[in-house]
Structure formats: C-alpha cells, structure tokens
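Consider the single chain below, provided in structure tokens and representing the form predicted on its own.
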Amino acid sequence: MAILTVEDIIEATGGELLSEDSKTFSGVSIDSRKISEGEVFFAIRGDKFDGHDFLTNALVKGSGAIVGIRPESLPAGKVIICVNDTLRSLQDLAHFLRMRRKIPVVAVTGSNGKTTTKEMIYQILSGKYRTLKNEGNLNNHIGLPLSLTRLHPDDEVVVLEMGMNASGEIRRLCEIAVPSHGVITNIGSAHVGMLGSYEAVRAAKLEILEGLSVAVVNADNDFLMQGLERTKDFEGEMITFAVNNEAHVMARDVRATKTGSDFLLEIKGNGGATVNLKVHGLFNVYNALAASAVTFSLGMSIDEIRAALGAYSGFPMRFEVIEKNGITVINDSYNANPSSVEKSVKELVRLGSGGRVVAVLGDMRELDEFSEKEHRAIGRMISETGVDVFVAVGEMMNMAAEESASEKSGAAAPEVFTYIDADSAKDNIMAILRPGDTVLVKGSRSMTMEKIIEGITDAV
C-alpha cells in the first residue's frame, strides 16, 4: 500500500482541506463497517446509500475522510477534507498514483473469461515481478480506483479487470488507470440486453484499445476480428491468440484430462511447451492462451509461463468439478449468459463419460427485450448437443424447456424437468440424477444455482 499525504489527496483532488491537522494515511476505505485504522474514508453516494450518513462511523477507526457536505463541526484529531464530488475524488487520486509509476498496467476486458485470465495473467508475472491485482471482481469505476490506491512503490506491474455495463464505460477506467497493454478475451452477448445490440457490445468492449501499446485479442472470436479490422486508428502491437485458426500464439493439440486440458503452447517464432492445465474446459484453454500472449510480450519465458500456468487452480463456482455420490457435478455457477452457457453445455458434453450429461441451468438475466429469444436459443442448443437431461429452474428457463422437448436435427430430445426457481429445483435434484451422471450446474448469479449444488453434494 503507498502512503498517502493530505497533500497527494489534494493534488490529485483539488479538494480543500477543512482541518489543521496533517497526516498520512496508510490506505482508502468507502465502508465505515471494514475501515481500518490509518485509513482515509471516501464518503461516496451510491443509488440506494450516501457514504456521508456513516461519517461518524468510519471516523471511529479512520483517520480521515473525503467529503463532499461540509460537516457542522469538524472532529478533533482527524483530517477532512471536501471536494465537488467523492467518487470523482477517488477515481483522480487511483490516476494519480498510477501516473507517478512509470510500470506497466495490463487491461482485460471481454464477454466471458475476464476473471480468470486476470488470475493466470497475476499467477505467472508475480513469479518474477511485483504485481498488483484487483481483487475479485472489483472491476468497476469504483472497484477499479480501489484497487489503483493499493498501489505500492515497489510494485512492477498492474494487471486489472475491466467490466462494463453501457458504453463508455471502458473508456473512463482507461482514462483512470491508463493501461499499457489490454486483452480482448472474447466478444459475445453479456449485457446485450443494456447496451442495445451486439455491435454495441462490441464498440464498447473495443474503448480498451485506445492509447495501448500492446492489444491481446482471440482470433479464432469472428465477430471480434471484423469489428478489429474496422478499426482504422489503432497503432500498437496486435498479438493473436487462437485454437483452430492461424495465431502468434497458439494451442495445439487440446486433450481432456481427468483434471483438466493438456495442449501445445506455441508462440510464433519461439517455440512451445506441454501446459498441463488443472481448470477444465476449453474456454479455459482460450483464458491461458490470452494470459500467456500478454506475459510473453512482458518478457515472460516459455518455461516460466508453462510453470505458472501449471499451478493454477481456478476458482469455486467457475467450471469447478466435483465429484459426490457417484456424480461428477460442474459448478458452474457463478454466472451467466447466452455465450457463456454454451460454452459450458458443450464442455459439459465432451467430459460426459459413459453416464447421463444433465444441464441444470437457471434464467439469464439482464438480456431485457432479448431475453425470450436467447432463451429459446438454448432450448435448441440442448436439444442438439447431446444432453441427455434438461433441468430448467426459472420462468425464463422454462422457455428452453418448451423449445427442446421436441426431436431437433435428428437428434432425440431430452428427458425434461421444470422448476420456477432454485430451491425448488435443489429439493427434487436427486431424484433425478443416478451415479455415473455429469451434471453442470450454471445460472445467473442471482439465481443462487449453489444452491442445488448444496442439495446434491450434501445428500446422503
């Protein structure tokens, strides 16, 4: 964590300062209830909370806050200081202590994946660098700034997430963090619903390349490549990654393994390596090619990547395989959207091993006018691929159901079970699964899919 001066909070804020008193501080806090002592509150307004109604609170522990309502009477021992706005306040100070560092800062964004190629990217450059990570999914215009103030000087390099819900969006954490090198894990429909269309998922997914000097981007991802070709103005490095077309960097020869993906990283020009990969699925395979274009372009080794990449472990709710009482189950169940779905119903298939593959998937949500037409979707998507059991918890879900319980393509359609929501769907799941099953288990977060997970890893 860097140390805070009054006088860094109000370069960096043009805020004024209310008290006398002159202190440092030893990091930022936006919750009275998690502050610590040393730390500096930003008293930011939210839709539904005003950081201001906690002052006192977090002036218990902290010893400071940034305000932008002047307060009565000004507390003894503590620094105040007030600004026009707290958020915009926070944002300047993360771009402030970003531009004193002459480091690099690596950018992910895309549809699906963003996550864990920020993991893999973190888990093979702190082998040899300093490096900060935003934490979690901290990936927003507040979240982000968070994780910009953690910033120590010794660190080397910064690797940050990037979420968006609108358009420029991406933009703005650009604006603040200023990164020097950004990856396009992939483009599909998460948000489609907000921003509109497809094309403006992409244009908004594309402000990441403004101002790079290195972009990572999935050229097997048509849709990301045609709108990349559009773009005139871009004059960084471009370093593809890809598994079935032609890339700077690849994977070759993708095989299943009973703990995960065993391919052939080959880097154009320089060689390849055996990655022996503990995540399945083989998005997760597109995640580790995405972290290794963009760590080798950071002077990353071939060994050292294959090494890191080795060693990571993935994360609960994401493709994470259990087995119980006979059942391999995929908790998938972090999140969810049309690209993402089926994605996993295809892994889902391709680890099926000799038994029943069942999806239990819940609604998607935040697909507004499109959210009958994708669900439909994947309704015909079931049917096709294979899978043997249709579990659909949701009013949504349902949907899918109706439209695969017919014979699609030939193929026969599958057995069908429909529940309105995931507790429902928890109380009968082992009455329909057998041993020998593999079960994914996927929804939108608010969904709370976990649990079903509960219902058949805690069953007796």
The other form holds:
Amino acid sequence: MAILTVEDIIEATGGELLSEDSKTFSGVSIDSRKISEGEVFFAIRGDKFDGHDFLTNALVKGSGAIVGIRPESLPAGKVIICVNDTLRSLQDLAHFLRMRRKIPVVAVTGSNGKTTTKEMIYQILSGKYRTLKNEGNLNNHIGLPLSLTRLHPDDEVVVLEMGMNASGEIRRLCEIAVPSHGVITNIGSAHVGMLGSYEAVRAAKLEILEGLSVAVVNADNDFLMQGLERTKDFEGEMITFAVNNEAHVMARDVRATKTGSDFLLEIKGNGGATVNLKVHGLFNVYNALAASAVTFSLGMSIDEIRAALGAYSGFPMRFEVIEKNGITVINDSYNANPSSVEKSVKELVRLGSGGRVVAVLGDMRELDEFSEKEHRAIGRMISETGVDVFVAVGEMMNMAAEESASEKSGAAAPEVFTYIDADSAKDNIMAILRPGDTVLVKGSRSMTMEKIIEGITDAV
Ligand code: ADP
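Can you give me the structure for the form predicted in complex with adenosine-5'-diphosphate (ADP), which would complement the form predicted on its own we have just seen?
Expanding to the full complex; the earlier chain stays at the top.
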C-alpha cells in the first residue's frame, strides 16, 4: 500500500485542512466497518447511506477523514479535511496518484467478460511486472478510483475493468484513470433499457477510445466493428482479435476438452503456441484472446502468455463447474444478459451431451422496454438448442418459459417448471434434478440465483 500524505490529498482535492496534524495514511477507505488502522476515511454520500453518519465509528481506527460537512467538534489526534464534494475528491485523488506515474494503464470494458478478461490480463502481466488491478468488480465511479488509490510507487502497470450503465460514465472513468490501453470485449444488449437503444450502448462503450494509444477489439463482433468504422478519428493503434474473422490475434483449431478449451494462439507475424485453457466456453477463448492481444503489446512473450493462460483457473460464480451427488452444476449465477445467457446455454448443451441438460435461468434485468422481446427470444433459443428441462425463475423468465413451450419455437419443447423467485426454486430444485443431469444456474445479480446453487450443493 502506498503512503499518502495530507499534502497529497490537499493538493489533489483543493480541500481545507481543519486540524493541525500533518499525518501520513496507509490507505483509503469508504466503509467504516472495514477501515484499518492508519487509513483515511472518505465520507461518501450514496443512495442509501451517508458516510458522514459513520464518521465517529470510522475514526476509531481511521487516522483521518475527508468530509463535506464540517464536524461540530474536531476529534483529537485525527486529521479532518473539508471538501465540497467527497466523491469528486476521491476521484481527484485517484487521478492525481495515477498522473504521478508514467506507467501503462489498461482499461477493460464491454457487455460481457470484463472481470474474466481483467483477471486473465492480471494473471499474465503479474508474472513479469508488479501489477495493480481492481479487486472483484470494483469497476464504477466509486470502486475504480478507490482501486487507484492503492497504486504503489513500485507498481509497473495497472489493469482496471470499467463498468457502465449510462452514457458518459466510461468517459468519466477514463478522465480519472487516463488509460493508455483499452480492451472492448464485445457489445451486446446489456443495459439497453437504461440507454434506450443498442446504438446508444455501443456509443457509450466506444467512449473508451478517446485518448488511447492502443485499442484491442473483437473483430468477430460485427456490431462493434461497424461502430468502429464510423469512429474515423481514432489515432492510436488498433489490434483486433477473433476466432472466425481475420485478425491480428487469432485462435485456430479451438477444441473443447473435459476441463476447458485447447486452441492455437496466433499473433500475426509473431508465430503462435498451443494454449490449454482450464475454463470452459468459447466465450472464455475470446477473453483469452483479448488478454493475449493487450499483454503482447505490453511486452509479454507468446510463451509467457501461453503459460499464464494455462494456469488461469477461473473466477467464482462465472461458469464455475461443480460436481455434487452425480449432478454437474454450472454456477454462472453472477450475472446475466441476453448475449451471455445464449453463450452459456450453448456451452451447457455441449457439456451436458449424454445426460439431461437443465437450464435454471433467472430474469435478466435492466432491459426495460426491450425486456419482453429479449426474454421471449431466450425462450425460443432454449428449445432450439435442445435443453431438456427449463426452470424459469422470475416474472420475465416465466414469459420465456411460455415461449419455449409454444409451437412457434418449432423444436422439441423442454419440460418446463416456473417459479416466481430464487427462494421458491431453491425449495423445489432437488425434486426436479436427478443424477447424470448437467445444470446451468444463471440470472441477473439481483435475482440471487446462487441460492439455488446452495439448494443443490447443500442437499444430502
Ligand atoms: P462482466 O465482468 O462483464 O460481467 P464476467 O467476466 O464477470 O463478465 O463474466 C460473467 C458471465 O458472462 C460469465 O459467467 C459468462 O456467462 C459470461 N461471459 C464471460 N465472458 C463472455 C464473453 N466474452 N462473451 C459472452 N459472455 C461472456
């Protein structure tokens, strides 16, 4: 952890020092419950809570605080800095610390695969360089600056995932982090409800291009590539990756194995190597290609990339395969949107061949007026791909269930079970499943589909 000084904070935020102490801090916290000795607390106002209400608690361990409201009395021995806007100040501090270092910053965005691609990039780069990444998915206007405040003087490269659900958000995250390298994994319909159109989703993702030296993009994603053709003013280097189309970085001879995928990684003009990925799904081959492309441009060799990708073992709740009581459970409960559901269901069918294939799907959120159309399309896809049992959880997935069973879908309709929420599905799931089944559990974060996983794995 870097040492932060009061002077740094004042310079970065323009804040007013209310106490006399000149201290150093071991880090930054925004959570009074988790703050460590020696850290400085930023009192952030969120939708539900106001950090100022927890100031006294935070200062039990914390050495100081950045506040927007002057406290009535100043706590002894603690540093208090008053600013206009505490969130803005956290972002300003993150930007200040980033600009002090002339090191590459890789930003990863896209509708799907951000966390996985970020983790793969980290896995590769950290073999050679001291690398900072954002933990988990601390990828928004609060989590990203918080991650950057951990920048250590010895860090040589940073990799950050950037999430968004409104236009202008990626631009703002780029203003804070000033990335040199950007990766766009793909563009699908995630968050289309909030942005209003698929084109608006694309434009919001393409905000990342502004100011990049190197952009890494998915050449198999037509919608993304068409958007890029219209972005004529990008002056950096564009590196493409693909499985099907010609690209700078390609995967050839992709073969699904029992434990993941094997493929020949080819980097145009620089040879190739066979990669043995230990995570399932063609989508993870794409994530690996994106990670290969950007890390190669940062000086990693093909052999280093091959070895690091082979050692990547996945991330919890992202297509995690678990065996229990003769049932193969795929825990993909972290999140869902139309394109990730389609890709996961296809992989489920491939993995489950031989036994019954069971899709347990929860509602996909944030689609608003596109919701019914997108859920019904999932219903048709379920029967077309040959899923045997469809357990639909939530009001919108119940519509998908109706569609999967309708004659319009053409194919053999799956056996359908519908539940209104994860709790009721959890109570009934073991009556549906039997040994030999392969089961995918997936839904939007707020559907808490992991409860159903517990219903399966806790059963004796
Ligand atoms: P994000 O950070 O963008 O939400 P994650 O890496 O956390 O993405 O992956 C979440 C889920 O999205 C995975 O479990 C998988 O179902 C799906 N997914 C991952 N990568 C891709 C991809 N490249 N294309 C489509 N779906 C993907």
